[in-house]
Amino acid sequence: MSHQQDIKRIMHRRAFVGNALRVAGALGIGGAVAGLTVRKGEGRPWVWQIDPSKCIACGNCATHCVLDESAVKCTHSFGMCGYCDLCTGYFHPEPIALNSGAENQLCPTGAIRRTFVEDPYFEYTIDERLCIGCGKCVKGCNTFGNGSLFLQVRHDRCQHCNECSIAIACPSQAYRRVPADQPYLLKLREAKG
């Protein structure tokens, strides 16, 4: 064998060892990735979200999330919303006035859009970017209203950590697995009954 053949044959192994070492690692990263989302013993992926039933609306979702902007948002359900002229989650409890003045909004960063539809109905949006997952809106819905407003974990913006930390840090245990082909839970009216 020549001299040119061995190094063909050293360089053809060095390829062959770099590539099945960055296949492996590829491998490894994907795995330890998918571990992140899947629960043990069970081949589908899992993600963290907030039961609407369990809430409390404590404001720790603003405050424990690794993110420097919480994932949590508030969510309106506008199946059960009254759309009423004082709504208790726009609102502070005994409002100056009846208009959208910042003195007169719960919400600390406006979040909450009110715009008229017909007397005296009114409809409220929530403007994502500026909610902060504090859960004022939701508890003043939820004392005073009808509790269409609830927070939920937009999963866009989470990074579906193994470990919550919303969620070890919440007094409820509102938090909880649920599958990631399914990840909301959607608020409903409770039977009367």
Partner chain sequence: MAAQAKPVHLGVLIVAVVLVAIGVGAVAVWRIDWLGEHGSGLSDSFKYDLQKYQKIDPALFHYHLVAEMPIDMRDPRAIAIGLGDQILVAGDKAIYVYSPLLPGEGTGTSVSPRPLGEGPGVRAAGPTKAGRAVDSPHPNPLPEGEGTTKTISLDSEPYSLTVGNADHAFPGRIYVGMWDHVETFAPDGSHLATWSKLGILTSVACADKVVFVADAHAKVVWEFNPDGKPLGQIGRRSGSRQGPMFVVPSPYFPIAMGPDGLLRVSNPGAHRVEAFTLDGHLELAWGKPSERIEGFCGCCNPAHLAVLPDGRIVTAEKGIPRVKVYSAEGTFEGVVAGPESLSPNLAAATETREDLRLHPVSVAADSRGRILVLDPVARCVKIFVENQK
Given for the second form:
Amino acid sequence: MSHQQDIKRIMHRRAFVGNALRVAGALGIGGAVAGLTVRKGEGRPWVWQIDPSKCIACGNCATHCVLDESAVKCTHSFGMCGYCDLCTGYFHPEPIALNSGAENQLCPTGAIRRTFVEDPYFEYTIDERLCIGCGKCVKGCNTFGNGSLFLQVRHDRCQHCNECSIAIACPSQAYRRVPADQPYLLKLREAKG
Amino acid sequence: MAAQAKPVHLGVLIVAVVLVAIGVGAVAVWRIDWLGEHGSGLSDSFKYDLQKYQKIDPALFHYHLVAEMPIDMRDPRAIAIGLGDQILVAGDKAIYVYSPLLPGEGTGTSVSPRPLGEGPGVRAAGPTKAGRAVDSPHPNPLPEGEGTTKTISLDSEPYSLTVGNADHAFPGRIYVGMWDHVETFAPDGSHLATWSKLGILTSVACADKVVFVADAHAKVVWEFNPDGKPLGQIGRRSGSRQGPMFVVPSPYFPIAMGPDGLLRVSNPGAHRVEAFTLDGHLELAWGKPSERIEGFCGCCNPAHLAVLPDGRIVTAEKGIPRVKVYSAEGTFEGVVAGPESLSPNLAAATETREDLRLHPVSVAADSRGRILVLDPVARCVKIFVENQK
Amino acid sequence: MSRPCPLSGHRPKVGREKARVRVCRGGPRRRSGTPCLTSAAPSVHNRVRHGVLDLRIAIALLALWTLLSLPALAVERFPPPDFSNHQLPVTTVPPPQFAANPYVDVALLALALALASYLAIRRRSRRGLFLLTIASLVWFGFIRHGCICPVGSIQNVTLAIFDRAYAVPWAVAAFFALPILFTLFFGRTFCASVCPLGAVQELVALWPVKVPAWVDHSLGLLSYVYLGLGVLFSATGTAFLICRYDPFVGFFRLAASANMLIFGACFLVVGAFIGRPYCRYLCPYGALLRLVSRFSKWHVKIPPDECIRCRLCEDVCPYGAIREPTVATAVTERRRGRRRLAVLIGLAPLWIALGFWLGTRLEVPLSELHPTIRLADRIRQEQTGRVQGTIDASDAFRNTGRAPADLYRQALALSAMFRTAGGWFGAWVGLVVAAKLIHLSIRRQRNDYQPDRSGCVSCGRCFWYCPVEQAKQGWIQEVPGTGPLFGENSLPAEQAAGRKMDLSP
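Form predicted on its own done, so how does the form predicted in complex with the partner chain look?
Once more the chain from above appears, this time first in line as the rest of the complex follows.
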């Protein structure tokens, strides 16, 4: 009888120690993780973005995204644009005529729209539904023009993968995590007056 | 017998299926190009390719490279020829003044021949080290002895530069275009004046009594007297159509003064070089947009101008880096330097490096007709001499 | 003045405004003049408020300001044309679209975990677990696109430990910690019916076969190796390997490269015959939970009462997680076993040391994954003429104008880091092997058929098929057969097979 009571007591003690250890472990893990979260910043979410000053418009963005249609699109900083008649981001290097004929356009999907503003200026806008993010216009604009066309991850399309597939394939390491409340790295935040 | 054999077959089948699936899965994963090493996989129609236009017919080269003069600057931006063919290079908040090039081949003056490839070049106590003669059968024209004669320090970054020539009211006076104003220096390097603020200055040039300042923001060329008193402007339309005559979509708006008394102004948005009299009348205009060698490529070209002593015009283009010579009336004559003789990554560099965007190659010509090309990526001055006929 | 400073991101506090205004008013506030460095001012200003010192600080700040504003001038943008009557369009910046609000997400995870634990341990409802599995698959898989999941969150937490610049988002941290905490008390109920990766495999485990024990044990080590690799590469900031090779996330997103979809499909094919191959042999989070689950307070039990040793549970478990009762061994055997155990424990440090040494040798293959080291290799090869031509990466590097020597220095430092990291990885693998050997040599006593606490994912099949349970629930009249029935099933094979497919009681 007393032997059984001993066993019972031992079991009870064992269970108590076990529970204490479990609670301590749980508190430890929870505390450590919470500490990591608050150590710097408020534990805000991150999203992926392209640093346009590093981007070389290699074309990997168009094909390495996990989405069938890449979340990367050409973005236009209108405040930087020269509004050229001969836009090297819009026209083929040797256009037959400076009009919106398909044979003159650089964009393989016809995603850039050209509208007349006033002599001699034209405005160029991106049709995101057609843009695949190949960066061909970005190269054309950067090579000769002001560089107002550049690639950005469009966050209404991005899946926010934990590891961005395009970032792995980016030859210039232009992808980086940015805070989700400042999700774009635009070339020019405000047009200078 | 058959009943016993069946489970064995089933087991083998399952093992086989599992092994095949593992194999297929392994191969599928193995073949993924995670690192993008095989490129984007896009067809050629999605690639921006200027290769075709970067090849230049060798017969069109009328000049050849004879020497390179390294510039010990992080960020050289402008070059000008001073009195007595001194070479001035601006950048890094300073102006370096180099002694003139030795009289070289193709100038009618004989030089003492030196062994090839080991020309002493600029051996200076100043900022430069040894220059390098390019492997060519011509004597090295690099200046001998002390290279840098003096250094003028500036308060901020210079963007353009010119020196009053012998005909100027103050020969040897140095006019430096900063971001938005002009600073003037006496030939000995002492500071003279800081002119009032303008827009975004891209180029300065001077005639005998007038100093021209190209302003890419206002899209006009301002005229000043040598002391900074405004005289007028070139490029403002009068009459029914107001507004600027020049189309300047980006900060490339060069000017140069010719010996014929006409100011050459690049109208970069129109891909034209225009010649104005000193009172602002458009005398002639030439040039057409084309990626082909005789035209001005891409957008906003020519990006820099110089005038040879005989009045021919030297143009420098960005995008496809090339330097060409035109007659004073605009007939294409020949090529000085193409993408191959200029820094190989110049075109690529302007794509990504913002600090280089504002200063592509700039050119200058000395009194012997040699063309000096400042290559900001290679950080050197490349010296080209005309081929002998 | 109250504009947020773009460099520091701080909005200057109003109370300190006055001092700053005084500093800046004298300054050349033209063009991009955003008084960034004023964020450096407050601490100084608190100490010195008046007099000459104040002036000196103002001058110093002015000088610093001029210095900082110069690069800003250099990249000053060219203005657009002065249109007579045209409004410039605004560049659209659509905000990030997350599949769910993080609060909802974490709450749902906690709820699912609690429900799974309740269903597995208290309610003992296989049907409930199954329905929860499907619900989790739909929500955590197809609606939230399986990202971010606790499996991948290991890497975020690791990166946050090693990279001072990276703060793990709190929702991700919660995703990492919650399943571990639940496992500490209830066993792997997360794996049972919360994890979408487990769920998809649970559904395809149609014709499970028994994997030989030695294969099962050796392949089981893989997940610890994979965990080690995942931690190594995220700690060095190289890659999130676990996410990269996630076989099923492509299905959840309904978009992935063809090869990844084939990879996932292959896993499903294998999973039809070998239950949960990813969970058992690869999943690094599963490896963590296996360790934790050993010490769980509660765990699913197979028979509610006395085991009749019908072996149905063992037969029905697709994951080979049922351990049979032990048989008594001879004293000599036990003694030999003890000696073996002592030797293995003694050898453990040797294993670890050997692993460390071998791990340091892995420096080159491991570091190949790091983009900087790869780039440095390429540049060196191009410079020495070992390869012809350039690639995008080397072109991009040259465009930056950085000196190759600088890159090589960085690569060398990284290499050294990889040598150390490889050593620790090797030591971890050595430890895992040693622990496995020791674990296999420990003799345990079991009287009943019991789930292996680490291997069991609490799917509930075993108690669902247990005749004792069925009798208790009143689904069958009485427990068929009594007493230990070694060697044969108490139910006819057809009946057992029929029940396997049929989930309704």
